[in-house]
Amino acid sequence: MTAPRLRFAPSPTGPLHLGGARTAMYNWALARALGGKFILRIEDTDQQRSTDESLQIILEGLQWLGIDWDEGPAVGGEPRGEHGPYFQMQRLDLYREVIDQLVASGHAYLCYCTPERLAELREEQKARKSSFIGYDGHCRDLTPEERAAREAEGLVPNIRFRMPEDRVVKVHDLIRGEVEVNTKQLDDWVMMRPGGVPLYNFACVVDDIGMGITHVVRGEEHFLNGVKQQLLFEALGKEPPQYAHIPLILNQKGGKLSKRDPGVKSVLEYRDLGYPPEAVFNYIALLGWGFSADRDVFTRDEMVDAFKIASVGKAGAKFDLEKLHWMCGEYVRQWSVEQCVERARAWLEPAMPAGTMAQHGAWLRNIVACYQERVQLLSEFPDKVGWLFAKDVRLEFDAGAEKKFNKHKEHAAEWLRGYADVLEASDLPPSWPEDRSAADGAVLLPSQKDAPATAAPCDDPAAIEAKTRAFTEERGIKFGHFVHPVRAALTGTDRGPGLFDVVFLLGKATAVARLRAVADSVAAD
């Protein structure tokens, strides 16, 4: 039995989007599940739109998702595989040979119809509301003399496939099952334009034969192309691959998903926005296929072990941005703090003073640990931790902080000044940007549940809490009321880590300065 061989064949005319990524993923997963090979082939016959930049973006997108190929274009080395070239524009001589064979056997013919005639034909068919819109076979049975006369006029022919007339073609689809299509629905389609550049349906079949493709998984919009291709395989005396046409990805309104729909990005845009690649892979896999009834989060290896093409649904799957973001959060929470710091480096480093990651690693781990449960995208970190690096001691309040602060504004100045005195007398660690490494290495915030805290050479969050609660009890202040104006003064927001983690991370001088600055501004109102 022939080892399974599957392929993904993108056109390098733009970035890799969700639909293309899912097609690649399902072919890859089925190839791996069947113990076969996954081939990457580049359909670059649209020379006006194909670019090397788009090709590199597609290759990067596949690599980012963890989709590797056994044969295809090189990435930092020589092309892999013995069935190349893997670019269609490098295979033109092969296409020409097959065209000559089909014309000689009568399965293809030369068509001299001009674009003007074809446009007029289409308009005439529409005007009389014909049930068939397509080529009328005008050049199907030209005599040698008629062909010579057209060539004498300078007309250069297209090559068309001669469709069998009024024949029922039975197609077995691995997802749809048995489907019958009458060839009366299909016209004699163009296989090759003047100049020797092939069109999709023709080149696709020639390449699938040459590369030994056994299974083709692609979007349902290609179903009728599959009928055409099956007949071409027959004309060439070859067995067609097994086809599986997967359903569309839909938007929330049930229409075909478009790049204009909310949250729809290209694969590398998701990368640049801080989406974990495992989460994007995981989510795309679920757009038409289910891993299990009670579990949505799984690894690539688990997908390969479970993947069956017959398990792909027939109905379209709706793209749900909220679920994608939820899944991203699930993956972020699986990482260790060290892994999360490294993953978030590209976003954190530009948002912090130079040298922070190298010189204050333990302090940074504490910051990330505080927010690891609170982010879904890695790109959220800079906005979340911005309050730590603010140079102004009087921070602007966001809407939530403003609302909660105003509820207790009449007492705020007194509370903030008193609490500033408590912190100034404490053994808090020094404030940023002083070297805090000694304190940081000894204290692990409660957020870092997987690591035990050691004895601290300074007040840790637990000690800060004890002093804070003693202060509120002595003053008769309800702790739940006290927290809001203090958090607003220190962070400018009403969300984030626990108050005592906030105080510890800011350090003595910064925390005291912010509390007093807000107290002074309230008193001055």
The other form holds:
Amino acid sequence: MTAPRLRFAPSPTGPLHLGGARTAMYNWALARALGGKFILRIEDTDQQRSTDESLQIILEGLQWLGIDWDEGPAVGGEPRGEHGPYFQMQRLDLYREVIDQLVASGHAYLCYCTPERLAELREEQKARKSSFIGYDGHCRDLTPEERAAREAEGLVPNIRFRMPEDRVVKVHDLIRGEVEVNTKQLDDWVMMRPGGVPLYNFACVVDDIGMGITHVVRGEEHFLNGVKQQLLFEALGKEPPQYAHIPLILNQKGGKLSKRDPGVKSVLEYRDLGYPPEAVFNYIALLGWGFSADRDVFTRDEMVDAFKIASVGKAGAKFDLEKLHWMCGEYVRQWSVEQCVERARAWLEPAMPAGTMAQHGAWLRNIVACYQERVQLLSEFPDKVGWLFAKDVRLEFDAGAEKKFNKHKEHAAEWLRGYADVLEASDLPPSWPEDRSAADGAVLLPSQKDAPATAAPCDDPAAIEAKTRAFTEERGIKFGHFVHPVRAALTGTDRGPGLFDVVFLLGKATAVARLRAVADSVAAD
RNA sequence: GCCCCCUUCGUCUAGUGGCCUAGGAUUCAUGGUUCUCAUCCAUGCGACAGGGGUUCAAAUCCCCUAGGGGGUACCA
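Can I get the form predicted together with the RNA as well, since the one above is the form predicted on its own?
Following is the full complex, with the preceding chain placed first.
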């Protein structure tokens, strides 16, 4: 048995979208599952639309998702693999060779029809509601004299495949099963443009042969191309690869996924929006395939172990942004705090004064730890931690904070002032930007109730809580009421980490100042 | 127009004739934990597109209808 070889063959005419990424992934996963090779081939024969920029974006997108290739274009170093070149525009000689052979054998012929005639033909067919729309074989049986006459006119021919007429082709598709297609549906398709540049179906076959491709997984829009290609393999006396045509990803309305659909972006945009790549990978794997009856979250290795192309569904799947977001949260929570800090670094850095990350590593670790289970996208970090770095002493309240604060407004000034005094008398950590590494090094947040007492050089959250509760009891304040205006004053919002973690992270000077500032502003009303 | 494919909770899916009063995940709702939010836990709402067959028995097999998707390029 020949070694399994699969390929993803994008054309660099635009960014890598989710559908393409999923196709690449299924090829990749099947190659890995079969112990074969995964090849990346660039189909750049559409010179009008192919750009190097698109190529780079596709390469980057695949790498971001962790879809690596054994053979294909270079990333940094040398091109990989011995079946190259992996760019079709660098393989023109190979196509020429095969086309000459096919013309000689009669499987292909020269066609001198102009684009204008073809357009008219199509119009005419549509107008009379013809059941067949396509090339009419006008140049199929030109005599040498007729050909010479057209050459003399200066017409440059393209080359068409001579389709067998009225033949039922049996196709075995790994996903669809056995399908019969009558060649009446297909016309004599163009293999090569007048300039010698091949078209998709032709180049694809030549390369699949040249690269020893054994399985082809691609979108179902290629199903009929598979039939054309199968016939070409036959004409060439070669065994075609096994085909698997996967259904398309649909938008919320059930239509074809397009760039204009909300929430649908190119792979790199998801990266730039802060989606963890593992989550995107995991989520799109699920669009048309199930890992198991009771689990949706799995690693790449687990996918490779479980992946069977035959178990990919035949129906198109709708893209559901909400589930993707849930999946993102799953991954963020799965990380260790240290991993989370690493992932969040690029997002946090620009949101903080220069040097903060380097000089306050322990503090930052604690900040990230407090938000790890409250975040789905990495991009949420900067906003969430903004209150810690705010320059204003009197923070602006958001709607939730405003509402909860107003509930206790009559007592607020008194409570806040009293609490500020308590905190001032306590042994809290210093406030950023002072060095608070000793405190943060000793106390790991988020603090938990049953965590052992720390050997902190200052009050830890548990100690702060004890003092706070003592204060509210002494004053006869309901603890549940007290908490809200305090949180508002300290963070400007009504949500976030536990209040004593908040106080700990803020440190003495800032916490006290914020409490008094709000107390003053209420008193001034 | 013609050809091909598809159709289980809103969404992703499990299910290949009896294990299905259809399972899981997500979303939503409710409750619990709690200083808020989030997490976590529990509970609930929620589907076999419709109609005919075949069979002792059908989500599972067949047919029709409807709806959806794809193709029908000198794009890939």
